[in-house]
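There is one chain below, alone, in structure tokens, taken in the form predicted alone.
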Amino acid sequence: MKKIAANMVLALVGVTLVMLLWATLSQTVAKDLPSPLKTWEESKVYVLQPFDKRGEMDQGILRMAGYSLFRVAKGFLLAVLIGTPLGFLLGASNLFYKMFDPTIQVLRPISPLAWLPLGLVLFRQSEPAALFTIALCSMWPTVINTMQGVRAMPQDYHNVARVLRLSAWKRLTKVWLPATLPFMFTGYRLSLGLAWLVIVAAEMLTGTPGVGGFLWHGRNTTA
């Protein structure tokens, strides 16, 4: 109990120091930066009425976060559905790996902001373009980690599967999948983090309701 109380006190001290630094910067170095008090006065309506909807971009913070979370969930699900089998193919087939790994290594580091215009060209609507960008940018950790999990599988596992004459389906579900799960879930965790980063940028550029759209709208209306 004392340890919990001590941790809470330390956390409170840390928050207080950050607030003091913020207030100092707003009064000295960055005069255009609003102080914590002014920020609260301007944003309290969104926090105290989190589900209200007064306009397309004038909504409570939880409602806006809900839009973003729903898009992230859909984009992440697409990334998992595409990235997992692709990772298995890359890990299981040397031919497939040699054919497509160079292309994947080129596409993987491309910025999310570069994919969004392509999505708008392909789908001509902001919502599917945002989902396309989220799925494409966030699936690479799933692909790479699943591939590494399959390739790191001990050779004894493959030998046992051959001795038992397991079918391709049983080999996948009874041998490959259990052995690869730790790698896959690491990829899923990293992909989910990337999906949340991408959605903010995508909403900012498309102007759709959500956390990113809310931030961009606030910036434009206060500029």
Second form
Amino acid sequence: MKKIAANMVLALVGVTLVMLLWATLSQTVAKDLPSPLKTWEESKVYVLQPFDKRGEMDQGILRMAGYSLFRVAKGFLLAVLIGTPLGFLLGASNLFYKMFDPTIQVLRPISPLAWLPLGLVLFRQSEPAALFTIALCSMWPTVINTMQGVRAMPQDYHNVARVLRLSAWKRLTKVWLPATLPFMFTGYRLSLGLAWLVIVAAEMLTGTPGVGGFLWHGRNTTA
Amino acid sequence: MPFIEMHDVGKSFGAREVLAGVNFSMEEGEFVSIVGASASGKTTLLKIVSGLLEPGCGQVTMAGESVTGFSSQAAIVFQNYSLLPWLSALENVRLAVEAAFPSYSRARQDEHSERYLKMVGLGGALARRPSQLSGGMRQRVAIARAFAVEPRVMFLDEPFGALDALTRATLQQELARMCSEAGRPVTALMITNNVDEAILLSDRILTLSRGPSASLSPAVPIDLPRPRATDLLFHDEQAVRIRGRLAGFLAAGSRPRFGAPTNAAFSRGVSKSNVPVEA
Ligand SMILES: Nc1ncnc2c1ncn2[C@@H]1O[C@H](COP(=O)(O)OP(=O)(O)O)[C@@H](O)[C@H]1O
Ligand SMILES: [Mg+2]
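After the form predicted alone, can we look at the form predicted in complex with its partner chain?
Full assembly next; the chain just shown is listed first.
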């Protein structure tokens, strides 16, 4: 208990020091940087009425965060829905692996936002384009981890499935899925992290309401 | 026509010839053991005869038909249990029962699986996962799973190889009891590296010479009455003689070139402990 209190005090001291540094910087070298006080005054309307909606880009911060979260969830879900079966196929079929792995290795390192123009061309609207970008960028850890999970499955389990003469469905649900589940979840966690990284940038570029759109709007409307 | 037959079977992995000129046959209702040193090709042989591995050359037939894959009438017990760790003991057996008896109702599949687990003394551990079971108990589950599908033939690959001597002896007796209580003659082909285990369980024993290019010796019949107690190995004249003879086969087959002296335990043929071939 004492230890937790001490830690909290230390954390508060840290925050105070950073605030002081911020204030000093805005007074001295970086005159364009608003001071902490000014920042609070400008933004308190968004923070104190977090769910208000006054206009498309003029909404409370939690409402904006909600839009972003919802968009991330949709994009991530799309990534999981496409990435998991793709990873399974790559891991299970050598033919499939040899056919598509080179393409995937080329597509995977493409910078996230490079997909956005393609999305806009394909869908003509910013919302589906943003989802497309999130899904395509965050899919790869899911694909790769699922694939490795399937490949790493011990020969024993293959043998069991074979000698028990399990049906394809039983093989999938009782052997393959449980054996690869830990790998899949590692992939999902990494994918979710990526999706959250991409969302802010995607919203900034498409100007859709959300955390990224809010930041961009803020930058454009303050002098 | 014999139930299972191997004719001039050979198998190589790359340039390494593991088996060469293997001939073998067994009848339905027989319990046959193949004894061999480790890495002599025993597992390879069993995989070929059970249809898990294709032979490089030669033919394998079961019930008159060429073996092309693992038969629906067969069951196998692996050395390393091969249970699925995310399923309980009961679910592991059930999975095999569901596949073998799809026409049974759920309740009947449950009851059937439970019966076989009780037979190996695991009636109180039905819900436990493999990680919560000892090595001996895991192998019991694997044996229950093999018996539960009521196979026409059972393949056993060093079923007790991973167990300590005491557990091993208990499970040997248990397997013998399961076979005698099955209500019909059990057809089984067991691979082992333990001469005593083979004598206790088999009707007939063959030895696999040490590889490369291993092949089978002629069979030694075991006419000892059942049930066979462990001390039979030390007191029964026939058992002692067979022990000596098999140990001799193995020692001859495994003697290094240039005539290094054979292990004393083999030539005496009798010792108070089980004689693992690698010793
Ligand atoms: N899939 C494989 N690929 C290459 N070599 C193998 C393979 N399986 C077995 N071997 C080799 O064949 C020999 C016999 O193996 P195995 O049949 O497992 O022996 P045992 O069961 O008698 O210990 C060993 O030297 C092993 O390294
Ligand atoms: Mg082996």
